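First, one chain by itself in structure tokens, the form predicted on its own.
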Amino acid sequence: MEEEQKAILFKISSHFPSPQGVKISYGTAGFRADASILQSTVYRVGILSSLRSLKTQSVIGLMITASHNKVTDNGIKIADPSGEMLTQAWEPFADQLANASDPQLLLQLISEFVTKENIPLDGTWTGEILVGRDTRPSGASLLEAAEQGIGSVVGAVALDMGILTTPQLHWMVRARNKGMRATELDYFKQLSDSFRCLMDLIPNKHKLNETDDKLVVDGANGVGGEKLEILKKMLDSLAIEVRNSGKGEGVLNEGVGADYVQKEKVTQHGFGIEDVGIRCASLDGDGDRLVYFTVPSNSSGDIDLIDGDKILSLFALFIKEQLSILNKEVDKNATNNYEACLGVIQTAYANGASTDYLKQLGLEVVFTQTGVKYLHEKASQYDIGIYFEANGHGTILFSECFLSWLDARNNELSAISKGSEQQKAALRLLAVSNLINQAVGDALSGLLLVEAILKHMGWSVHRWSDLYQDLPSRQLKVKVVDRTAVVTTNAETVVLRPHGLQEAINAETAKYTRGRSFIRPSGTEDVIRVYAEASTQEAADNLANSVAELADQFLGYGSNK
């Protein structure tokens, strides 16, 4: 590494000392903590994103957000060239950078890594980093720290894309690296055009009643609500009312948002008895999670939740149907046949009833560790890979090979049987591939796809909700001394360490009909997460509490909530 580069890094790094006595850990999707201690971390991730851009000779993304966390938190995510999360191979380096105790150690780590990875720092290549942030008050100052980090690396430049949803930034990175236009307007145009295409292909133009045609969306008082207000102006065939849009007095993610709705299963702020029977949806703070719900007619305050598992099931059902139509009456002797491999990816948090339903459809279902990076990697191994977490984060991936074949097949069908059901199926699948955000889970694109499929099916939200009945479940958190003391295997469903804990969980679970429970260390908080499901809500609650107590006993002090 050149002496000039070392001098620049040493000088600027001295202005961003690491917080004393604090260890920052790279979680399932980047760094996240109280915003007051993140200046040095964000600065150093700015350096990392520059090195990543120079290494890959591609555009990289840097997003400042803490997603569904409280407003006083913030965090930072990196988007790799394809729009996916930062490659796991670089995560240890990210951890080392974030926790370097002084500028000298930081400089040593960077120098060794640059040499090891053969990263060009001689000005022969320009690194380009797209930077975005959500609506958190701390975002502006952290953005400046990120830009300082990017500017510390010779040949790297930051492009401030403004206030965005996390999925918008990931989409922009992917689009830029594919040689496409990548402004926010381009994003909105691609989504709205693809949605209109699907609407135009609805069979028999199913007509729903006025209640079923209305959609009310909780924007979590965040950036997603703001962007949906813009997007809905481009959609003349969808009646959307946005509440908790972030323009009022509400607080980001406080008593609102997809995480609150999915975890608590109660009516959030801004919704009540006047919404009984209406189709409702909820986004999270940075717009990458989506759940649906309805308000029942009783006054209990509970909601009927339609979570990521049912969104996945709806998508899988629709795509399976289109593939079946496309392959109907295929010439067995033709040389251009393509038997698409469709896979469904879930985590241990998926409700057992959803897994049973998907398998009954004849679909291949596989499990991974919790975290988008694991789901995305597995889904990319299929021609069409659908993944969703129960929390509402997920998307659909289409392989380039399949899309090339599909485009050619559509052209062929257009020439020999234009307007046929097979050609319409091909057009629908192509439209889905453009509507869904293939870089990362996206609440806005996912919402439009849900709405298009419901209208295609002629289904009300209640018909969708009745696909299967969820097993009652409960999630808890246990504060522990050291979350890393828990080591799991088998997609995080089995505890390897501490020894004896899994046997205790098994014994407790065996007491309940259809009981299932597991624990795992959080990727974003200093807690152990507990999940339990059983045949009744009381049983699920009791099982979760019992397993939480076991975790507390094996792992030291703790308090449940």
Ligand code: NG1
Given for the second form:
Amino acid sequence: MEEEQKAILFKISSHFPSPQGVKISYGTAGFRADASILQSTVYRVGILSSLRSLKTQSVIGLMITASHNKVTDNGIKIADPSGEMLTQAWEPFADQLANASDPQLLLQLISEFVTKENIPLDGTWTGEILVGRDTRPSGASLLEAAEQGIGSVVGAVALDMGILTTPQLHWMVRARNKGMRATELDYFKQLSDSFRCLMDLIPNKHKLNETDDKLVVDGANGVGGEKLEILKKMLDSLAIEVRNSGKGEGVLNEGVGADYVQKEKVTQHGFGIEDVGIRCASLDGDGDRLVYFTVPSNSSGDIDLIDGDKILSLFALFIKEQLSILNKEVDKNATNNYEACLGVIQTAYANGASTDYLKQLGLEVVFTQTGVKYLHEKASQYDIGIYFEANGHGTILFSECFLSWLDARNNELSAISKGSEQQKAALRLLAVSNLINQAVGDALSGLLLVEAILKHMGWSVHRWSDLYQDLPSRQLKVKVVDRTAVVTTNAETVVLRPHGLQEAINAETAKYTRGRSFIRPSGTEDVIRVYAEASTQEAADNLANSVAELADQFLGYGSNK
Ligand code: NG1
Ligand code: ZN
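For comparison with the form predicted on its own, provide the form predicted together with this ligand.
In what comes next, the whole complex appears, and the chain from above leads the way.
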């Protein structure tokens, strides 16, 4: 590393001292903490994203957000060249940088890493980092810290993309690296065009179905609602009302948003008895999660949740149907046949009833650890990989290979049987691949796909909800002394350490019909998460409470006395 570069890094980094006595780690989705202690972390991630851009000679994204967490938190995620989350191979370096205690150590770490990775820092390459942020008040000053970090690396430049949803930024990074137009307007255009295309292909018999037309969306008082207000103006066939759009007095994620709705299963602020029976959806604070729900008529304050698992099931059903239309009447001897490999990816949080349902459909279902980076990686191994977390984060990935076959097949069909069911199926699948975000889970594109599929099927929200009955479940959080003391295996469903805890959980779970329970340390909050499901809500609650007590006994503040 040149002396000049070292001097710049040393000088600027001394303005960003790391917070004393805090260890920060790159979790399930980047760094997250109280915004007041994040200046140095964001500055350092700015450096890291520059190095990543120079190393890959591609555009990189840096998103300042703490998603569904409280408004006083903030965080930072990095988008790799394909728009995916930062490669896991660089996460240990991210941890080291974030925790380097002084500028000297920081410089040494960077210098060693640059040599090891052979990163060109001689000005021969220019790095470019697109920086986005959500609506959190701390975003503006953290943006400056990120720009300082990016500016500390010779040859790297930051481009402030303004306030965006997380998936918009990921989409832009991917588009830029593919040499495509990548403005926000291009994003909206791609979504609205492909949505229109799907609507135009709706079977005639369902076209007149005007039932259930209104959709009410909870914007979590965040950026997603704001963007949906713009997008909806470009859609003529969908009536959307946005509530909790962030313009009023409500606070980001406070008693609103997809995480609240999914975990608490009660009506959020702005919704109530007047919404009985209406199709409602909820986004999270940075617009990458989506759940649907309806308000039942019993005025209990509860909601009927349609979670990520059910969104996944709807998508899987539709894709499977289109694939079978496409492959109908194929000439078994033809050389242009392509049996697409369709895979479904879930985590341990997926409701057991959803997994049963998907398997009944004859689909291949696999499980990964919690965190989109794991699901995405797995899904990318299929021609069509559909992944969703129960909390509503997910998407559908199409392989390049399958898409180019599909494109060619569509051209062929349009020449020999234009307007046939087979060609329509090819067009629908192509439209889905344009609509649904290929970089990361995206609430806005997911919402449009749900809407298009419901219209295609001629289904009400209730018909969709009735696909299967969720097993009652409960999630709890337990504060412990050190959450890293919990070591898990088998897609996080089995506790290896502390010893004896898994046996205790097993003994408790065995007492319940259809009981299933597991614990794991959160990667975004300083807690242990407990999940339980069983045949009744009371049983699921009891099981969750007992397992939480076990976690407390083994790991809580009383455990080391
Ligand atoms: P943690 O805090 O590691 O459980 C949460 C979600 C993840 C993922 C990340 C990123 C649950 C149980 N966990 O992670 O699925 O979405 O946040 O936002 O919902
Ligand atoms: Zn989010």
